[in-house]
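First, one chain by itself in structure tokens, the form predicted on its own.
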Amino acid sequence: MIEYVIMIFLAISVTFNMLGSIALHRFPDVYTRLHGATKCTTFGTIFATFAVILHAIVRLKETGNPKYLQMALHSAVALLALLLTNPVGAHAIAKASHMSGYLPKRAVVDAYLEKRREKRNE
């Protein structure tokens, strides 16, 4: 019954991460499959960081090594890492992006470009 489970965190992870893939070809701009490729590769990753630790604690209760143990905690830090880092990322790189003069296509709101006037006109 747990290996259905499994399967299933990891068809989920398979699915997340195929849609980022295909974000990051099919969008228009950098903001748009930044966007795309960051959300589903996280989802994608969080699934398979749980079908890890799932795994790892049914190995550890069937053979009692705590090496199991140490494989579910590590993956459990990894995925608090990734949480972490993977927003600050893609907004570091889309805040460098728009720095750098590569605006969004189709805009309605562009608050960092109001910004950027606000300070020339002072």
Contents of the next structure:
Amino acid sequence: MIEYVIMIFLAISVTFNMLGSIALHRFPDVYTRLHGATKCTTFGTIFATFAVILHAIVRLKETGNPKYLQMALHSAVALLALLLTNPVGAHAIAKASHMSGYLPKRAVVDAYLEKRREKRNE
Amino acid sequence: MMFLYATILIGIAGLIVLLRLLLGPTVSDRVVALDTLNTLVVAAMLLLGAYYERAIYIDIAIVYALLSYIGTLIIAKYLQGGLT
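Mind pulling up the form predicted together with the partner chain next to the form predicted on its own we just looked at?
Shown next: the complete complex, the earlier chain at its head.
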């Protein structure tokens, strides 16, 4: 029974990772590519971690080996590290590419550019 | 066994991302592709740790996630105009 739950989690993970990697080729711009790739791969990796934690808990109940408890706890730490660091990295890339001159392609309003110009004129 | 199949599929996704890393017209595209590839490697490392039933692979995944974060931040700071 719990095997099917693990299988569904793995299917969600693989689907979202695939969609995120295809989004890198389908979008026209740095910012839209960042939007597609980062969100989808973070969501997919969260579900991969859930599958590993569930598998480790099931094996811990079957065998009682403390190795599986270590596996579950360290997977939780990896999930926490990924959740804390991945959005910050994406934000840093977006700000850096805007500062280095790659502006969004078909943008009608670019509020950050106007703010930077006002700051430069002061 | 299903963990191995999921790892192979994530590896195929990594190859698709690697194509964008090689093709990317600007530097920012390559940085985005590198960040995505790092996340995919962390996911593959976790799934391999569950397949081989060794907890040391998961420790490697934690260290790789933190090091890739530091690398992304340093490349972003370099793009903004120098490392000073």
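We call the rigid core whatever largest set of C-alpha positions still superposes within 1.5 Å between the two forms. Treat the numbers as computed from the prediction; the structure is a model and nothing was measured. Numbering follows the first chain given and starts at 1.
Once both forms are fitted on their core, the CA shift for residue 11 between these two forms remains under 2 Å.
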